[in-house]
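The chain that follows stands alone, in the form predicted on its own, written as structure tokens.
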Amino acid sequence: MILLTGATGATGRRVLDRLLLRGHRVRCLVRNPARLGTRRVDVQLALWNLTDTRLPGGALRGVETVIHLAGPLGDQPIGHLEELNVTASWRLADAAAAAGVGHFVHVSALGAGEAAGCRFLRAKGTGERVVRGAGTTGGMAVSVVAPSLVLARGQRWASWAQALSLLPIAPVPVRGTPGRSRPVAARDLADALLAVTEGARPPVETPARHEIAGPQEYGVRELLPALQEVVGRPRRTVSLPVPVLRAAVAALERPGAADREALAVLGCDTAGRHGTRDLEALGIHPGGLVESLAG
């Protein structure tokens, strides 16, 4: 049995594909089981919160391997980013090393440590480091998959280069001196969740760490305008006064704006160190952007 976390987003409906047709039996840790559509009749279902201190009851009976993709990149309205990224990955790693979990692969991202310059890597970080703690004192193997950017058609990489798109001038709305990244199609990381799950454990003493990275590497000067040569530029521009277009790109930037912590991930280096050796080492040879947002 494997349990599942983030089962209904981009990255986990793929990965919950590839496991049901690899005829894996799978749990879904959710919170909304609708949002599963028709795969809510394939899985078995347990109704969990990431702010939630306790699993419901049963969750882990029969599991052999965790993968936890759960992890937001912004405070949500039931709970700021360090809760959802750092607490709820502790408290999943330690009952599942309690409950006897073999593996536990824990979904977390490129450039993250506890000196990153955003909030989200810096959660992260310190996610990584108590899962791994979870693990040893458990006696509980733990992977960790590091991505860069993750990129699908409809996700807010593609959405905001749409919405740039429209404006006649060519907005980067990070602050500071921007960072790079190797954006890596979610198809491409759900193919190598799939092999880290189906691989050799690694030992308990030495957890595993796979970067998962793209074939290109992109300042986001460079990234924005690709992403929306991708996603297709209109063919007719809304003519607005270039204040209005300031005061617009300028309110991505307000402290309030709710997307604030995932923009600041694009000023943060996300590009790794090894390229796509991780990715090509489990068998997956990454495509570009194209071959990411399509679809």
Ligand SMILES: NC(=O)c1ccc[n+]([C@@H]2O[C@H](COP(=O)([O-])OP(=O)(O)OC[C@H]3O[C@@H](n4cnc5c(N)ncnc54)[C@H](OP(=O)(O)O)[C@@H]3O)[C@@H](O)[C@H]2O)c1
Second form
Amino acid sequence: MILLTGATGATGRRVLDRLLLRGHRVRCLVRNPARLGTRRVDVQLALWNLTDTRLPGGALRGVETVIHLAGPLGDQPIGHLEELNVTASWRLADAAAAAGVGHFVHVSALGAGEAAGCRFLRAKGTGERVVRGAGTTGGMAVSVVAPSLVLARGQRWASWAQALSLLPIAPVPVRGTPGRSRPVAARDLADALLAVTEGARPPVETPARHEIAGPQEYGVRELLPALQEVVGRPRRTVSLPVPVLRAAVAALERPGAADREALAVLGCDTAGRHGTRDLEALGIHPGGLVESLAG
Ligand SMILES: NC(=O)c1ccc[n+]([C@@H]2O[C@H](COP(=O)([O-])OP(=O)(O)OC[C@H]3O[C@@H](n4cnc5c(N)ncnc54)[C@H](OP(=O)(O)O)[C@@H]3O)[C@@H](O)[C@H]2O)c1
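For the form predicted together with the ligand instead of the form predicted on its own, what are the coordinates?
Time for the whole complex; same chain goes first.
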């Protein structure tokens, strides 16, 4: 049995499809089962939120592997991103080790570290540390899978690129030094997670870390124009009254707090050090922006 969190997300949906195709039995921890669509009849379900202090009863019964994908890029009304990425990961990994789970596959981020320039990457850095600690103390193998920016059709980066292409404003509303990234397709990340889940477990005392990076490296100022090339500019522009246009520009310049954190990731370095080496070692030849946004 595999326990999966984040099954309703861009990567999670693809991971779930692959696990089911391969004949795995899957239990999903979700906050909104309706978002699983028709897949909800093919899995065991338990209602759960990252801020819950306890797992639903029996959530870890018979589980050999946990794939922990839920990890928001920004704050939510119910908790700060640190609680959602660090405390929640520690609780789940600790409970998994105590229940005798053999392998914890933890999704972090490239560039994660306690000295990183944005809160999301600092939280992911601490998250990795506490999950590795829970594994070593509890005798559970841990594999960290760390992607650069994740892309899929409809994913937020592409939507922002499309929205920004409509407006005559600077394309990148982030503070600090422009970062570099190697965007990777959600489907390549899902293939990597399947390969790590089905592959040999690392020794308990030496957790594995896989860098999941796409084939092209971009500076932040090149990335949004490149995305705009792929998602396409609208054929017709709409004429809007000036006050409406001004309000739209203001909304983009002052995104909500959660979006501001997610945008800040664009200004950090998530390119990693090894290019596509780790993906290729898992047997995956990653696609570029066009393939990522195709599906
Ligand atoms: N997106 C990126 O560019 C990027 C970059 C680096 C690392 N990552 C990491 O990669 C992983 C997958 O990213 P993604 O972009 O595929 O994710 P996503 O599409 O944003 O999906 C997030 C998933 O987490 C669930 N979730 C969010 N808040 C939750 C909460 N409070 N309680 C329970 N579940 C909650 C969501 O459930 P709902 O459907 O109910 O919202 C959804 O299933 C995450 O760990 C993320 O941190 C992503």
